[in-house]
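Next up: a single chain in structure tokens, the form predicted alone.
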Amino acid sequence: MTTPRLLSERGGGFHRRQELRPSGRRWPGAPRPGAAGRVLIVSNRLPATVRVEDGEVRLVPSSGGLATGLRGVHERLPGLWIGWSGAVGTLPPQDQRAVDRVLAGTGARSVPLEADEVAAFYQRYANGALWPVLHGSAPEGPEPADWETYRAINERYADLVAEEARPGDRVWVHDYHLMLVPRLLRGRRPDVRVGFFLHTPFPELAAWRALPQADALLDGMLGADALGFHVAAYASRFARAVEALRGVPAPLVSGAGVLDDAGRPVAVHATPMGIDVDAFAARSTDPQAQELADGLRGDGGPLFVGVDRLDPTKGIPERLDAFGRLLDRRPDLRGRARLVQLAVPSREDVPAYRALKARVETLVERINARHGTADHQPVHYVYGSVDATGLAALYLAADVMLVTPLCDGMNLVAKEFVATRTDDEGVLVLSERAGAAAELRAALQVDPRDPEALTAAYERALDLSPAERRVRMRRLRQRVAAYDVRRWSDDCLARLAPPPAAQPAR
């Protein structure tokens, strides 16, 4: 069978991002002179990565659910986005001025980072220590010097936000890289409302306590006026940590409530992030995406699809193992069933991630050697990325979409697949350990740590009747459409509205 054009391999890369060239036009989210009540988005990365080549500044859209989801918020609300541009080190003065000018035109301002700071703050502390703990694993380290760099970079972000904020602005800080910023900003600018949203899970108390700086990070988050989590379970775990480490009651009902921070109320809420449903639905009718999907389907055998960052939390080896077991027990699927696994490169300089890549590649080779033939390759593994059209084609081609992380804060891939399937076809196999499972009840939910259960879920997905497939997909699409990214952002930002003024006594 000829490899579909979408997945033709060229040096292992499928990285086709559109470059944004400066045009002198202001993005809708760019600050306007005299505007009040703006929204300042603060995240580790800006929505575009800066490239400076031969004196020319180019912006390449950043990938990832956070950047994609918040980009629409930034474009429709007046404000500013503050984060790292991706440029490492000190640029020549003329290049730095050009970068600042281009970013200002898009309503953004960059936080400068040196190479050694990126290594300590981002790679070793945020991703080497915090990320594993938040997903329930033991931290890698951390070294005291890395923590001090993490603290210093959070101070730098807070300083820049304090400089840019105007009275009446709402500041919305995002994710585990910047847990200290809410408290730091409160000390600098008590006149602005501050929200914080955690896009990962929050772990059980025992895992959180394993981090030497757990108390300091908790205090940093409690500096916010409103603290958001994807699901109620994460908010409840956070409240238990507050009770244990601070010794104060933290009552929540269904993941929502008000905590006390030395007499100041902190609103805690569980608000699941959505996606731009209309954009994904529109791509389902794109002729190019449909043509690519037809090529992916090939000879008509059942097609399983996985789309993930190559990260230990995503459960890719477990997924591959289950597919191999499916072919072992179902001779009727040999020579017919295929799995396309897109693995987007992530943290390639981290040894654990390089080891994961090698393990995945070994599993792929083993399955293909055992079940492949001269004209049939059961697993097609893609280490790279695709553009929006290619992603839509993968979603449209899938008979069974595999979203089976071992632990995941939300997982927007599940929602993207559902929104794209306007034909009401396809089956979603979803990990019960993903935040999305709390909403997407009509998916086939499974514990990916149970090998037998995972293989059985694959079989059940294939055996569903056409009528049940359509009923399940309609229910999933109704849920995803009812709570899209705009409703998510509106709900979160509404919690940052100034409290009503006290009425004078009569």
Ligand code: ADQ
Contents of the next structure:
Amino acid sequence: MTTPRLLSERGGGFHRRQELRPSGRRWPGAPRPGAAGRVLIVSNRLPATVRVEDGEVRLVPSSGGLATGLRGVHERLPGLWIGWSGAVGTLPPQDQRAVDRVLAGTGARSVPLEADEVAAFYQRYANGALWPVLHGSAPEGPEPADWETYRAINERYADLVAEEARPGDRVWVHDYHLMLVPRLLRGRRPDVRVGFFLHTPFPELAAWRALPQADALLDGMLGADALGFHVAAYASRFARAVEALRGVPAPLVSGAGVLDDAGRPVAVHATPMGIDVDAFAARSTDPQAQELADGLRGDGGPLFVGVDRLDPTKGIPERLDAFGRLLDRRPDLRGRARLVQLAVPSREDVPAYRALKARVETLVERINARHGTADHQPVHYVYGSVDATGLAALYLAADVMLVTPLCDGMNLVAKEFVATRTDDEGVLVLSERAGAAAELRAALQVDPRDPEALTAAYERALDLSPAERRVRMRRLRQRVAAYDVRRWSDDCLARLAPPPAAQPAR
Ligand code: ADQ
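Can you return the structure of this protein in the form predicted together with this ligand rather than the form predicted alone?
Below, the chain from earlier opens the complete complex, with every other chain and molecule after it.
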């Protein structure tokens, strides 16, 4: 077995937007190009994590789709990014001043969080309770005290944004950690436009309403002027939840948006997040990435690749299990086929994530014990992350890329893989339960909850003719290139252009 060098090196078109059809009412969030003013991005985490060592402030770039995607917007447009820096607790005053100075230099302002607040707001409520519900699971807990902390931290974010915002600014709030911020901000600063984008799915009504605070969260989101989702299904489920909350008849929510309890229209749009297509395409010709990819490919047996945060929604055990069954079924692949699974450590303080880690490790050991030999290990599992070059190498080396989440808002890994394959090679096996499936129709789509179907999809990926492989990959690349992260952010922000009557004086 070739040991992939990069893996031990560091630790560390949708062509047009889908939307609910306009019904004649003028919805304030309808796109109007040319809006000026600043953009305030608000997210749980800042794009960089702060470390203070011996009085020196270091900024480490945050990974993940949200941070990477929004970084470009932040660099391009005047404004500010407000979020948590990752530093816990109170720093000595001189360190705090140094941190604030460094952050201000990057156009960022941090929201302070204490360790017990991180545990209650981030770990227990947002990730322990809300995240599973948004992905269709029953809520675990949550404790009333954790909800109170969630609410208090949302107030803190809203206070800080209200302090920073200038009349006419556009405020763009992100994700499930901050669902109450739009309403809280509207109360404090009715003179700014507020957008909210949910990066997760929005679940079916029954799953949503099982969360004790469902109505309060919905009301929080409805404080926005425009609410964005990745795909139309999430937007319509959201509209149905509003309908159930308000008890209003369907026609009220079947237009381009919904009404808040004061009858104020809130635009609801489905705008699928894209990636920086040019950056991924450029890396495909990077000699260092190509050399690393050659090393990964090894002796020529088929290489399967998975790249995910280690999260219960990503379907990693199911993916491994199907790979084990493929080897059971196909003796010709034994000693040849390999799966490299890269799992980024994630939410290690949440019990479900620790349990998942143990389960994945056991499965890997079992498959390797059953099918491994002295010189061939079928599964190479890496718990860590790689840099951009290492990621490109993995995408370039993959004969079959496995993106098989059980439920996923979008999934940018699928798009990154496609954008990197400028050679038109490689096959994408994609879960039909990822938001990306709405766009990436030319992938081999599968329901990852069906073990038999998953194994069959792996076999089919190996059996595709070279001509079909190329046609599929070319179509996928065209699709991903047609709607990149820049168009996504432009479209979302255009919905926050001030209505003509309320143009701010400059
Ligand atoms: P995530 O659940 O974090 O995002 P995803 O969209 O796949 O999922 O983005 C993950 C990002 O992390 C990708 O940019 C990927 O390259 C990177 N990454 C993953 N594993 C890595 C590794 N081992 N080393 C280095 N980098 C790695 C949430 C939602 C998604 C939605 C995004 C954006 O859950 O559904 O697509 O937000 O809206």
